[in-house]
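Take a look at this one chain, the form predicted on its own, written out in C-alpha cells.
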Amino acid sequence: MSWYNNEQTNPDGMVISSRVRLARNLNHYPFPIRLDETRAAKLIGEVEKVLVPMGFQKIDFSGISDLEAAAYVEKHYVSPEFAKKDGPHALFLNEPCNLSVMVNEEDHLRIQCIEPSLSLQEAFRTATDLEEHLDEALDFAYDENLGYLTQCPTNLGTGMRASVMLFLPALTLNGYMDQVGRELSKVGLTVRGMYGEGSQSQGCIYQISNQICMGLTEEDILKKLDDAVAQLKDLEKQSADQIRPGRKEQLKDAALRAVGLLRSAWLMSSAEFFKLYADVHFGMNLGFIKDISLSKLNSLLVQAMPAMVTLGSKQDVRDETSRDRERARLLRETLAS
C-alpha cells in the first residue's frame, strides 16, 4: 500500500492521505543537540537490534547521496531538516506496514505511519502499537506532569502531531484560504504545505495538523483534526457550488487542456506539473474528467518529484531540461489513455 489514496477510500478526492507522528527520546541519552558522535550512533545500533528483525530495513543517511536522501523526503519518509543533517542518523523503513522512524532528528526518535485518505484512527493504532513495542526495549523519557519529554517544549505532553494532507481546489480558488487558516488557528490547528513546516501550497494541496500536544489527549487530538477535516470538506463542496457557470466552462477548458498537456508535452517541470495536476484534479471533482485513475494521478505526487524522476530514469539525467524531458516522459507513460 501506499500512502496516496484511491477511489474506493475517498470518493469526493479531497483527501490524500492521513499521518501520525510521534516524537520519543530515550532515557539514558541527552538530547540529539547535545548527542556527540559516538553516542549517536550507538542509539542507532540500539534502535536497529529493536527494528531490523521486526522486518524494517535500515537506511544511513550518513552515507547516502543528496540525491537519495532528498527522494526520502518527496516520499515523506523524512523531514528536509532530516536529510541535510550532519552526523549520524538514519531511517528505519517498513514501506508494507506505512511505517517509518528517523532516529536523531529533533528528537532520538520520530515514529511515523501514513495511510491513505482520511485514516487518522489506523495511522493511531498502527504508530502506537510500534512505539509500544519500541517503549519495552529502549525504556522512554517520561514525566507524570509533563508527558513524554521532547527537545522541543511544543511537543511535549503526547508528542504527537497528526496531519491530513487535502486538496482544496475551491477554496483555493475562491480566496478563503487565509480565512480558513486563521478559524483553524483559534482551535490549535494549523495549515502548512505538502511538506511540513516551512513548506509552501503547491497544487492547493495542503497539511491540516494539530499545534499543541500538551494538555490534550492523543483521542482529543484526533477528533478535534476529524471536526475539522469534515467541516474543510463540507466547505470545499460549498465553495464549489459558488463557482458561477461561466467559471465552470473556464475550469472544464482548464482540465481538458491539462489532460493533453499531461499526456503528450516533451517538457515538463515540477512547477507546470502542480498547476496541470491541480487542474485535472478539481475537473475529476467536477465530475469534467472520468478517464483517469485518482490514485494513478495521486502517485505522480512522488514520482513526479525532481530526485525520483533522477533516480528513476533510465537514462542519465545530468540537468534541469533532461530532468524535465524525463518527467514528461513518465507522465505520458502513466496518463496514456
Contents of the next structure:
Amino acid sequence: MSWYNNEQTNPDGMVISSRVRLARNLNHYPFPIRLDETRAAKLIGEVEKVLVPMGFQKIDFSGISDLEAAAYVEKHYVSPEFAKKDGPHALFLNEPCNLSVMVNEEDHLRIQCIEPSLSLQEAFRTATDLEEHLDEALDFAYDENLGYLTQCPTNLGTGMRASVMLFLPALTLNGYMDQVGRELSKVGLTVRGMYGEGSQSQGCIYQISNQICMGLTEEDILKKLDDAVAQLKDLEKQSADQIRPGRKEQLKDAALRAVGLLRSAWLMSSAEFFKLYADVHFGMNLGFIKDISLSKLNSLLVQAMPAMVTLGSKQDVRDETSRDRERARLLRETLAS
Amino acid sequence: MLCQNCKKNTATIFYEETVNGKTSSYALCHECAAKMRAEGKLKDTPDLSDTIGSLFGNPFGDLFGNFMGIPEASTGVQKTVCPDCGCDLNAISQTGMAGCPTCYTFFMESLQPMIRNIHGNTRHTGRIPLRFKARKEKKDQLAQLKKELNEAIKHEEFEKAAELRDQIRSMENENRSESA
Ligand SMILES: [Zn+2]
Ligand SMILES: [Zn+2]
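Can you switch from the form predicted on its own and show the form predicted together with the partner chain instead?
Full complex below, order starting with the chain above.
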C-alpha cells in the first residue's frame, strides 16, 4: 500500500504527505560529480548487497525507459534530476513502497521515507532505522565538526531534508503565499512546488522543507517543521473563515461544477485536472461536498499524472489527445458516485 | 463573462467597492484577483498580512543574504589539489560542490566561511555514525573515570584511586593502539 493509494489513513484536509530524506556518502569514493562509471556501478553493488537481502527491489535507472523513470518522479520516489541523469544510477524500493534509496543522485545515497498525511516523526523513525542498517555495512563519510559529508555544502550536518506537501487554497486565492514564503524563509524553511526545487506550484499544493541542516538536531528540525505546519493550518483556516458569503457561494459553485466535470468530461488535460482538483478539495474543506473520498481524490495527484496515465492505459496513448481521454476515463471511474 | 483584467479567463469573482462615494465594480478570474490582493489593489478580504508576519519567530535574522560566498583561491600560488580526488578550490567554487569527502578536511579553512554563510554555524549537533558513537562513548567514559579519580584522591580513598588509575591507563593504551 503506497502513500498515495491508501484508504486506511485518515486524510487531512491540508497535509497530503510527509517525507524525510537523509543524504549519505561513502568514504573512498569521489562524490557523484567526479565519479566514473566503473566506480559508480561498484557503489551500487555495495548498496545492493545490504538492501536486496532486506527485501528491497533494485530498479536500474540506466536500463528503464524515460516513461518509467518519469512515473517514479510522479510517485515522488525519485527526484526529477535523478530521472534525467546519465551513467549508472539505481533506485531501491521496499515492498510497501514507503522506503526508497536513490544511489548516485547528488549524493551517493539518498534514503527516503514518505508517508501519507502529517507523519514526520514516523517517517523519520522509519528512515533512520534503514539508515542504521546501512551504517553497519557501509563506511559513511562523516566529520566530527561538519557532520555527514555531502557533495553540496547545503546538506552538510544532519544531511536531512524533511518536507510536507500541503494544500493551501485559501492562502493561495487570497494572495498570501509570497508573504508566507518570505516569513518561512526567515525561520530557515523553504516553500516549493509539488516536485521540489524549481517546480511550480499547481493545484494550490506546496512543499515546505527545512533549508538548514547543520547546527540543529534532527528532532529540532522536525519540531520546527511541525510547528510551522500547525501555524499554516491555522492561517489557512483563518483565511478561509474570512471569505465573504458572496465569494463563498462562488466557491461552492466552482466546486460543484468541478465535480461535474471530473465525473463526466471526455478529455482532460493535467493542467485542467489540477485546477479542478483544487476547486473540489477546497469545496470539501468548506463543507460543500460530502460524497467524494478525499483519499481517492488525493490518489489522483499521482495516478492522473502524464506518465502514470500512459503506463496505466491498455491502449497506445502517446499523443496528447488520447492521453487526455485516458485521464478523463480514470477520473470518471475513480470518482464515480 | 471574461475577467476584465486579463481578458482571457472566465471571471469568477465579482466585487463592488465604494471609494469617496464612487462605486466601481470588478469582474475578475481567481488568478488576477489573487495577484491584485497581493498587490493591495483589491480589498475584498480583511488583511491577514500582520498576522502572518507575527506568527513565525525569527531566530536566524537575515542569514540567507549572501549565499555561495566561496572565496576565490586568493593568495596567488594556491595550486593545491585534494589528494584523494584531484579537485581544487576553483572547481569547488565554480560548481558549488565538493569533489569527495576528503575535500572538506583538506580545504577546511577556505570552505569554513561559506559553510557558515549557509548554515549559520559550522558545528554539527545531530546523529552520528555507529563507529563514531563508540569512540564518543569511550571519550565520555574516560572523562567520567578521571572525574571519579579526582574525587577519590580528594577523599583519600587511595585503594579506589589506584584501581581507577589502572582502568584509565589501560583505556588510554587501547585508544593509542587503535589510532596507530
Ligand atoms: Zn484574469
Ligand atoms: Zn577531494
